[in-house]
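Only one chain comes next, encoded as structure tokens, the form predicted on its own.
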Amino acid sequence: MALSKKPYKGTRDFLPPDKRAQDYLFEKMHQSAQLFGFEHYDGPLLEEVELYKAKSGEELINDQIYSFVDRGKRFVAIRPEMTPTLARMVSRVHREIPKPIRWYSIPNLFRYEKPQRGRLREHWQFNCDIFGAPGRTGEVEIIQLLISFLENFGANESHFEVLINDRTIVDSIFSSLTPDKETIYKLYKLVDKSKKIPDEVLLKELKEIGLEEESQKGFKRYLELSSFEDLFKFLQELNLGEAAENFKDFYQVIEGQNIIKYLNYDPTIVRGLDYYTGIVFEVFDKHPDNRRAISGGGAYANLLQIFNEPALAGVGFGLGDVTLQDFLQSHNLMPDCSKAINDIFISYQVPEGYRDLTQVASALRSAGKKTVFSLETLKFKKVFSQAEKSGANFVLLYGDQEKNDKCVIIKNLASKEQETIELSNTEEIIKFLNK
């Protein structure tokens, strides 16, 4: 049977144009995180499955992880997410290093899922987390970072919005509707899918979980909230004003900032039910052809407890490279990565050219110029097509006349300006390239 030339289902080959696009995304990730003082970390691609069992849901463990027993009889998995590894690493050092801890990573992740738009079995994810920040400052900064990151691509409030909620408030509201914890859990599940089901199905499910009629009305009123002001008014009506105090502190901080134009309250945003404990948010693409969440995150306090460490306030977000690229392409914010970008293409039309120009190429590379050196004699009519394919901005020509005169011709392919420069005068060549 002939071997397939296609990559494994749900993964990608990164040919040079694809890799240039990915490198562009990664460069923006590094720049944005480091502008906020975040430090880069990474962890192993393999972890013991027990680590994921301690933090992750049953769906991931039973259906989505790539796992196997290694030669040492250890049950291990190729990492499906970075958070358990992050928790393990922070639990080792958090007592010794200053806080707040600001870390970011761009891990390669694997999940056995059905490949579809925005979701593959292998992807890279931009993760940023803060541990030990006082009050709501960590949440404010992590949202600022996420918005700043997307703005660095040229995106603005016409392209995306940040939908936000607070799990502390949701807990208080649901507890006022019913004292039963199992019913509250079912309400969380219901609110999470409420936008995807018709009203009659919603009402039917509310009855099935045993919620009293008055509480059903309260739940439906909660789902109708559409602004921060609506939320605060609703909480006052339920005598839950105290539950809103921390969220009001957060809102007062962001109210006077530029990021407020991106933020909208959404009662259906609750995120991972067993994980987040405070503010939760999702970034939604506003493009009609790609109306979906492209990133999500929130505040958590109990992450380190799986290692018997005390609670430590944390907040973070994750953003996958697949959904990010879909977002950028939908809004025409992705640059053209189909061609390489180089400074100069060195060509020669005489056999001695390779020997004569080797030192020139070395000098240009030492000066930081991306130099493509032809490895064969090129006829003049082929030089410019080769230079264009290489993505060069300049071309160097070296024919019989130049060999006799011990010089080279340098041509700017955009402006068509050219100069004849002595072969040995690499400083003058570099000066021309710098124009």
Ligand code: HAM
Given for the second form:
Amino acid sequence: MALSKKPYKGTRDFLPPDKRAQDYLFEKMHQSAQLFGFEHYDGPLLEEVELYKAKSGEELINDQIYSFVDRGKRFVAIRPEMTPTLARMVSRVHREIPKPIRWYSIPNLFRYEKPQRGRLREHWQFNCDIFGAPGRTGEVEIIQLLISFLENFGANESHFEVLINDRTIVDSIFSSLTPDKETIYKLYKLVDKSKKIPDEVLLKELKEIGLEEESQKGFKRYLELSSFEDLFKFLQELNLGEAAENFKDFYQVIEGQNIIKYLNYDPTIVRGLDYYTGIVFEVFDKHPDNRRAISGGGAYANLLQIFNEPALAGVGFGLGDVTLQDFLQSHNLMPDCSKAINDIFISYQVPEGYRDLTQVASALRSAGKKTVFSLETLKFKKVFSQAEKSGANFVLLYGDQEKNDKCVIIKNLASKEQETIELSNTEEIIKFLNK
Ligand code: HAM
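Next up, the form predicted together with the ligand, please; the one we just looked at was the form predicted on its own.
Below is the entire complex, every chain and molecule, led by the chain shown above.
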């Protein structure tokens, strides 16, 4: 039986046009992170499963992780997210390096998901995190970076929004509804999926959790909150003004900044990963056909403690390449990456061309010109379609006449302007390309 040519379920082959598109996204990621002074890091694809068990949460461990037992009987995971690896790495060096620590990476991650639009089994994720920034500055800087990254593609507040919540607030609200820690944990999980399930299912599950009727009402009121003002009023009513203070603090810092136009309060944002302890946020596409999260993140105060290190507050986000590309495409913000971009296509119509033009190709490459050498004799009528396919802006022609005259013809494919230049005069050729 012939083998399947398809890549493994939920993964992608990157043919050159696909890789070009991904490289374009990666380039913007590097640029944006470096504009904010973030340094690039990376870690291994494999980690011990224990690392995720400590803080990532049930869903990741039970349903999504790829794991195996290695020859040394270690229980190994293919990384499903980067934050635990980052925390492990930071825990090794944080004493020696100045704070705040600002690091970014673009790892590929594996999750055993049901593949669908925006969800695959392998994706690349832009991760930016800050450790040890004072007050609310780290949180604000991270959100600034995230917004500035999307703005660099030409996106604005008509294209996306940042939905935000604070787990300390959610903790106090839920604690006012029930004293039971396990019930609170279940409420978190219910909130996390509340947008994806119909109301009847939500109500049924809420009843199953065993909340008192009065508390069920409180929970439903919580889910209806839709603005920062709503939230602050609700907290006053519940006598939870103190919990609000912390978040108000953050709100006051961002209120005067231009990122505020992107931010909206959303009670359903609590995030599925267990390590978040402070603000949590998701970037949502506003396009009606693509209402999904492009990115998610938040603040985590205690992640380093799993390595027996003192608490060092961290905050960051992850943004997936699949969801980013869907977002850009739905708003026509993705450039056409179907074609390569090169400077010149060198062709020859006589067999001696290969030998005669090698020097020209080398000189052009030394001058930094992206040069595609045809490597075969091409009939005149085929040259232009080949040059077009190679993505070149110029074409070089070398036929009988040019061979006899020891010259080449260079043609600008867009303007159709052409010049005959001596074969040995590479300086003149480069000048024409730079015109
Ligand atoms: P996350 O919400 O699990 O967070 O993932 C962040 C983003 O990665 C999602 O919003 C989505 O764009 C993308 N993503 C996640 N899973 C998939 C998938 N199966 N297929 C395609 N894209 C996906 C985290 O992973 C946190 N560790 C992020 C973080 C960094 N928090 C703090 N620092």
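In this text, rigid core is short for the largest set of C-alphas that superpose within 1.5 Å between two forms. Positions refer to the first chain, counted from 1. None of the values given here were measured: they were computed from a predicted structure.
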With the core lined up, does the C-alpha of Lys217 move 2 Å or more between these two forms? yes
Is Lys181 one of the residues whose C-alpha moves 2 Å or more between these two forms after the core fit? yes
